[in-house]
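In structure tokens, one chain follows: the form predicted on its own.
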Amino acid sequence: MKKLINRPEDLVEESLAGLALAQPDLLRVVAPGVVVRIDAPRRGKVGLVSGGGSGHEPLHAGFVGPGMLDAACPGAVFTSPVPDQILAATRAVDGGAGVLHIVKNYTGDVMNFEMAAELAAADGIEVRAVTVADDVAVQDSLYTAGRRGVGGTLLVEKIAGAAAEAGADLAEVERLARRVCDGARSMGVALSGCTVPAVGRPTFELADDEMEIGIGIHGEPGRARVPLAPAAEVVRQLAEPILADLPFRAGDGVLAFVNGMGGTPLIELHVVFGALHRLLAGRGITVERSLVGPYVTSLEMAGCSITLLRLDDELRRLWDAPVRTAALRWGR
């Protein structure tokens, strides 16, 4: 294992520390794990708060900021953060307006939030949360119940931090982040497998010759282990399952999210988008809004993985919203 670490067990909060010193504009850490946007909490805004295991940086911390999360709140790599932790970042954006919850469908985040849900409440501050569960490869994986909340949580965490951004209250937040979580579908591939720091080896191996076509962020089973193939018949095997779960039609304008799962350059994965927008536009669906990088990563992981979102007048708007925060900035 080569890492630019200096002990595994310290790897999260001096990642944190680092980032905010790179970004003091943007966010302060306020407590072990709890990174919070520098003007929280802002009296009458609603609150969002997001998080689960670290390794998928920039998700959550990176994308803390105006027109996106108030706070956010890493667990240890591949590990779902506490009820305490969750609290702490619950209370230190609560504005008066309620906080919106946005979890990723794996088992302990959803009980953890669940649990930090019911202490806030107690405190009187009103909490919502919806559940992102956009992986169309697999049903009940290692760690869920049900689908894998993966790419499809930028999604979520953007259009539902412009709505909160622009003085909507909690029950419309709410909505328009179930709208995105009803309307967004996910899949990925690996080349390879990362290796977690405290454990010190990959979490999977492959062959040169193999990859595995619907992999989860923390390096779960996917559908199949298959032969390599060429980027254009990855993005068939990745595209045609998204495309027939809602199911996708001729005449949608959507937004194209390429996903680097951390070890791909973007070389690769603009050759990726190029192949899925030809496909996409053979298919009559018309390529509205796009996003290309890695964004909701696995350590080292080699691979990508392909969102896609019906997009209207509505969600088309809030998307282009103005962002900033250390991974996702435009607008004013």
Second form
There are 2 protein chains.
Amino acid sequence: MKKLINRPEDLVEESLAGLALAQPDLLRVVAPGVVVRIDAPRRGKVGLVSGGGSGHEPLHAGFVGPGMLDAACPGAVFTSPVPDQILAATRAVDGGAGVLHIVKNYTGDVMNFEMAAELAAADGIEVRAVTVADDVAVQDSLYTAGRRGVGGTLLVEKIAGAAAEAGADLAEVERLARRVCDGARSMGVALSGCTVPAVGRPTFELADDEMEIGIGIHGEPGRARVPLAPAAEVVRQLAEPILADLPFRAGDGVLAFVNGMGGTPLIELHVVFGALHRLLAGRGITVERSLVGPYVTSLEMAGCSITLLRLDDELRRLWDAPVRTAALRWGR
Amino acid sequence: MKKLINRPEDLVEESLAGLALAQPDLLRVVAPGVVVRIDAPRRGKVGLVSGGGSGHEPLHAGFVGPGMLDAACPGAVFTSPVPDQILAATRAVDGGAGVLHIVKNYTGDVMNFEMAAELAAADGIEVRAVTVADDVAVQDSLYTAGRRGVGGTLLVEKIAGAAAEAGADLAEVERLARRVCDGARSMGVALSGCTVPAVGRPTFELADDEMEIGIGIHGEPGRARVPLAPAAEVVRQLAEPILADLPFRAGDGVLAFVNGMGGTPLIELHVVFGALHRLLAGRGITVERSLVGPYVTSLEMAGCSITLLRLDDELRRLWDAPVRTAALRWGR
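Alright, leaving the form predicted on its own aside, put up the form predicted together with another copy of the chain.
Shown next: the complete complex, the earlier chain at its head.
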């Protein structure tokens, strides 16, 4: 295992401490695994909390800031945060207008967020939760009942975050988060595994001529192990199940998100985006907004995922709203 | 070789086409390997052109936009752009106020930018050039007479770009670019090699317990192949030569840039940044600004580099100025 770390057991806290030192005007760590906006709680604003296992950076702590999350609670690598941690984040961002939990659909995450929500309710904090389950690759998986939550999570955080920043109430923020969940679909591919530091060996191995289509963000098995193919063919294998699922139709305008899994360089992600753009144009689907980069990663895994979100005026306006976080900044 | 590409010979153009499709309001490709701001040329504004081999994305094309570069001319992977390409970029961004070339100190780059500058001068375009040579690792290298240009290049592009955007004339933009060159020092480490697509095998191999200190961004040999060490020790091995070189002194305020080489996850880069912050604090040096992420990469190489720039009011103000590019966006 070759990593730029000190002791594996200190990795998450050391990394969060480094993040806070790099973003002193944006966020702070108020307890182990609890990252909050520097100005939290904001009186009268709905608080947005997300979290999940570490190893997917910049998700979620990289999206804490004005226009997006109020808090993130990262667990150990590929491990759910504990209820006390989620509760601490919820309390830290409660400004009296309630708190929305944005939860990726993994059994441990869902359970721990539910427990934290009950504890918060006992404190008098109104909590709602949305569960993101955008991955069309598999129905149930190693860690889920139902579909996994992957790249769509970022889109939920951005759009719900914009609504909360603009002063929407809890029901309205929840409604918008659900609209994104309803309209977003994703699928990923891995060209390599990744190594959890505390384990020290790759989660799985792929032969030199193989890729895994439909991979999960923890290296869970996907749909099929197939021969490595040119980028245009990989895009077809990812995009067709996504398009068929919602389904997306000719005339739709979409946000197209090409996400790097960590180890795949940006030069390749733009090749993938170009191929996706062509494929969509061929189906009469217009890319109205886009995002290309490593945002929902699996440590150093090579590969990518595609997320499509069907847009309309309401979602487009919220996507375009200003945001300032470590990982996502709008210049307008 | 496992990459998300089509034919290796089409990689750069396909990737640039994808970038342009993803950033339609920001940039366009006007000729093969010539990426320019969507609104170029801007009448009366000094034009900024940079370029070099591809494989270092988002450098340089990811930094084209308001407040930074007017054009980028990426060559083939790890290969200098040709003079005609640099000339086309120079012509495309000349708004009558002259053009600054920002050149990383590699023999081929320097020669080809000089040739392009002569051709542009024959067209009546005033061109100045600054050569970035911030890497303290080695004096001469496989591809350079003198020091290599690495992470400091991004800082030159940002600060000179802010000055040009604010209306500074060519001499003033050149002066500021040289100030950054004078005050920035860098050094990198590799934990793995990377594979140039047209070659198909890694540039070099490291044993499981080895790292290469002082690596170049094309995998050129560094100072020493040494045993893999904890992050805090790696930071010491990179930072001490940097600090001794300028030298940086107690009381200095710096911009600290922890750059990922491509294959190293963000969770590790923040561990490195935290260790660097502590080391600097111990020397009485204050981190006033920071940047953490994969910005000057070597394809999928694992590793990182550290760049320090000594700040003062003038440089800090230009660093803080608004910018809007694919890779670097300010929210303020």
